[in-house]
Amino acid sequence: MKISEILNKNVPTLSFEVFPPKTDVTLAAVMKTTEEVAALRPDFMSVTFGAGGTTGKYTLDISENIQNKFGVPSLAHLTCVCSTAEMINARLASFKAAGIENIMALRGDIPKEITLPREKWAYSHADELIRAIKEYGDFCVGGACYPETHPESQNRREDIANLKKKTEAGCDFLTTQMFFDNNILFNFLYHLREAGVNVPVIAGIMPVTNAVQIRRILQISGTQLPQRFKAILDKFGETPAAMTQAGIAYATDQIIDLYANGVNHVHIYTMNNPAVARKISENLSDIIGRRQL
């Protein structure tokens, strides 16, 4: 099933992210963790392609099994950097041959070690992406969004025309990264619609459980943390079972309060950790309606 189909039925839905291994060492144990994932039954679920395509040789092998063992529809990430058209087309063929239908079209993180001369890369945005998936077959495709700005954008004003591109190109729906103040997305939401952007947008949340690893993954983002995120973080962060506690319960927070002012999707960033995603699922089972997970 198509994603866009799935978003248009206009009820909450709650989607999981997954993330393949670097290594064939750690396969079965990543499959494992993507079945168990998988067996809570979301609407749908992502798996991430690596930078430079370290790792994006298992995205297809973890995203088919997904969907032929779990009947979960399953969401291919696909970079562009370090590509050529050729790869990329080949690529295509086989999500296609894989009966996948769903793709996450992302310009993807430039490596440091460059395996391709960038004059030899076929695309350089995801918008030029976005178009060459539309045009080489029928596919649903998303794209990321930032709601407090891309990184490398100047401004809002800019972030969001490149958006609007991506649109343009064909881009079903929008991801954003991760956020931790709804009123954030809220603010990036009306100026979004404003300029004309309607797909629909889907909240990406991750559960916070290790401090150590969220200090790393904000000096990187960029996110910005509300002074209640950091005091959970002060007061929990060196316990890892109240930091877990705290983190799921925050995330659910989150969440509800999304649902409740007309935000249907969200996506969550697991971490390929099944019993935070369990736990989520379990903490809004009446209110997606979903009580056997």
Contents of the next structure:
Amino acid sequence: MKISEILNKNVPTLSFEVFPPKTDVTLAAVMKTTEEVAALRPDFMSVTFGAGGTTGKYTLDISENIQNKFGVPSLAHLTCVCSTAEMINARLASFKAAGIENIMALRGDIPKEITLPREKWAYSHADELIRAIKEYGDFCVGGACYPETHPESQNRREDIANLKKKTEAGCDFLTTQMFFDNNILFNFLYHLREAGVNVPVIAGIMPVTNAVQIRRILQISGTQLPQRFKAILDKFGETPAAMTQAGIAYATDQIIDLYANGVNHVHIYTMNNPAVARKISENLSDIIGRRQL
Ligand code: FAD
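Now that we've seen the form predicted alone, could you pull up the form predicted together with flavin-adenine dinucleotide (FAD)?
Then the entire complex follows, led off by the chain already shown.
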């Protein structure tokens, strides 16, 4: 099923992201994780794509399994850094052959070690990849957006102007980078609509269970922490069980506030932790309704 159809029903949705393994050694463990997350009956599940295509085969296999074995619509990520048009087309052909209907089209972070000289890259930005995917076949295509502005952009106006190029290229929906202050998202949505970006926006939420990990992610993404969350990290960051409980409670609170204020679509960055995905689902079961846990 196409994700655009799910989003257009205009009822609250909950979806989960998983990431593929780096090697065969951990493939079975990740498959088990995806099975456990799929058992929560999310509206869809996304599978990330390792920088530079290193995990491309796993992204395909896991996405195919989620859809064809567990019966949950899947969203396969695809990046275009270090790729020729032939390489991208080969990926699209394998997605199509596997029955994958939804692709999250990303540029990807520029890797420190470039595996293909830049002049050979077919696409410099996600909008070019989105256009190419739409021309290739009947895929529903998502793009990334950044409520706190992409770190490479000079300012929000420039970032939103670039974002508009994604929707003009045919992007069907957007998923946000994580954020910890809902007012930042509400403000961002206002500016998107003002700029004429009208596709559905899925709010990306990260339940924080590991203080060291989140400090590293924040450094890369430029995401800000509100004082209320900083206090939680300071107080519970050194005690994993307490941090997990507080992180899930904070994320739940954020999600309820989003649904209550008309943001219908929420995507959870699970960090491959099915227990966290389950807790969040349980916390929202009567709010989302219709789920069999
Ligand atoms: P772009 O849209 O190309 O934007 C990158 C920068 O270029 C921005 O500053 C933008 O304003 C600017 N820009 C955009 N278009 C143009 C243009 N036409 N001309 C000039 N400037 C332009 N990374 C992975 O490696 N694998 C994943 O699976 C993955 N999944 C992600 C999922 C989500 C929801 C998000 C938010 C991010 C994800 N990322 C993933 C990270 C992402 O690859 C990085 O944030 C990357 O730096 C930017 O990707 P993009 O698709 O947003 O790039």
